[in-house]
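Given next, in structure tokens, is a single chain: the form predicted alone.
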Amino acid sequence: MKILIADDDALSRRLLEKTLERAGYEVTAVENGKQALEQLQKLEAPRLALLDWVMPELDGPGVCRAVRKRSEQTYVYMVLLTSKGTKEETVLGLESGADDYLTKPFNAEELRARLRVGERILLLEDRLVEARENMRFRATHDPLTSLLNRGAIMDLLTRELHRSHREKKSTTILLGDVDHFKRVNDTYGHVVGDEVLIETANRLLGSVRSYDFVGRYGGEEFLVVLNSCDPAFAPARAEAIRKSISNGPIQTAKGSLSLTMSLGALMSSDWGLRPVEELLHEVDTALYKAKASGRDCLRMAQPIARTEPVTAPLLQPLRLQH
């Protein structure tokens, strides 16, 4: 594990470095508080730090305060080292953000024991962060396909439509439906149906850019948001996405299955800043036309001229039944 030593006394710094290297730590040693803070602000910074109280340019408590101000930084366990050790100084050091306190000269075994406490605390913090991120992922992603769930992609679509309107760009919205999916479930079972949905999600993700959005809209329906998509190329991009589904059979537990998808599409530049509810109604209507035209095809939603401006706020969509 990485550890930082900050001590302006060269002899003390060298003794600490040797002691910790023998204990298996990867040591970075600096001679003042400014250098210590620079090291702790790096991307792969040490997460354990031994800081001398009195140092040039920035003292140990000053380093602690500066580190604690960076809320986005992963937690650093910091131990202050001093030759005084009064109660007042202990309180001051801990209030500055230090986690522990050692008085010089200290016992090497005690130092290692206190650092092991720090390692346990860092491990606990990592587990809490991991648990938090897992909860956040589950709240915003579909459990089967790991795509964005409906609520998350609708929120991102709303923001993207506002952004594209503000920047005078265009967002392309695609609503896709796996053709004859009920037949797959009825013939091969829901396990194979799940395999089809997972592979469909993977193919959709593989056919868009890293900054586009793909979400599971419901059942066998998928919503794709192409950000800053040039209207001149939007139909071709939508066609490429549709073809990515039918390019090759899907391998399942019951053998290979051919798969196609029907798509409805809309370019926001053709519609202005209309409510999300209205835009998704139009995309859904285009999808219905694609399915009515024999499936495995794309239909673009075309706006009808309106005489009055639309000022309604962006709303959450109502689902239409096919």
Given for the second form:
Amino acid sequence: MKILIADDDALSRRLLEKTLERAGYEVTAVENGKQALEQLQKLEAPRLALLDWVMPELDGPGVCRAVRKRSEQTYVYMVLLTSKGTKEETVLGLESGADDYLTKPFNAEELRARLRVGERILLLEDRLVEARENMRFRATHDPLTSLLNRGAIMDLLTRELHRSHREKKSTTILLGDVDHFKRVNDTYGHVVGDEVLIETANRLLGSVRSYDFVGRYGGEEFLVVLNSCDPAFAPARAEAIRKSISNGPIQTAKGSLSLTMSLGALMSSDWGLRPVEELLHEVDTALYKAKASGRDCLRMAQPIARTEPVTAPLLQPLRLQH
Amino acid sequence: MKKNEDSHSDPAWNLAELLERVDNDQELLRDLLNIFKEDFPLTMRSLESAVAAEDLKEAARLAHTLKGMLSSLGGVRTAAAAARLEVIASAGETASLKGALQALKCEAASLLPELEAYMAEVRH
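Structure of the form predicted together with the partner chain, please, following the form predicted alone?
Full assembly next; the chain just shown is listed first.
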């Protein structure tokens, strides 16, 4: 494990360095608080720090305060080294954000034991962060396909429409539906149906750019958002996405199945800034037309000819994500 | 482990404690002694200048540094003398400053030969 030592006294620094290296730590040693802060701000910085109290440039408590002020960064476990150890000093040190303090000259065994406490705390933090990330993923993703779930993609779409309107760019919304999916389920069972949905998700993801969004809108319906997509290319890109489904059969436990997808599409340049629900209704209508035209095809939603300027509030307020 | 401020029963150099701290690593011990041999006289000289100029802030800072390196090395009595000087300088007792410096030099004078002797011994 990496550890940072900050001490202006060369002798103490060397002693600490060697003691900690012997205990298996990967040591970075610096001679003042400013350098310590620089080290702790680096990528992959040490998460354990042993800081002398009195140092030039920036003292130990100063480093602690600066580190604690940062948010959204991994926790750094900081131990202050002090020579006095009066009650007032101890309180001041801990209040500055230090996790622990040690009196100089240190006892090697005590030092190692206290650093092990720090490692335990950091391990606990790792587990908490991991659990939080897992929960965040589960709250925004479809468990079967791992695509964004309906709520998440609607949020992203709303933001994207605001952004593209602000930046005067065009967003293309695609709603795709696997043709005759009910037949797959009825004929081969739900396990195969699930396999088809997973493969469909993979093909959709494989046919968009990294900054486009793909989400599972419902059952066998998928929503694709092409960000900053030039309207001139939108139909061709939509066609390519549709063909990614019909291109080659899908391998399932019950053999390979040839499937197709119907698509409805809408470009924000045709529609201006309108509520997401309204826009999705238009895409849905286009998708319905594709189904009615024999499936395995794309239908573009047609712009509504407006006779009067829109005065009503155009968009719902943005929902903030936590 | 409680120590009296003026404990003359403390040795000038607590080699046993230092050896424990370095896990009996003779090479590290030599390293530390070499660093000390280089840093101590420099810091002492700066301290003498600060005391002569009655620069209390600088004197306190230097005394603190000396206290740190001396206590790391097990120079218990000299470290205590540096600590007293730090307290005096921090409290602004200019009148006691020179006496405290003299006491520190006195303790150092008994510590340094011990270190020299040890270094000469392990070299052979």
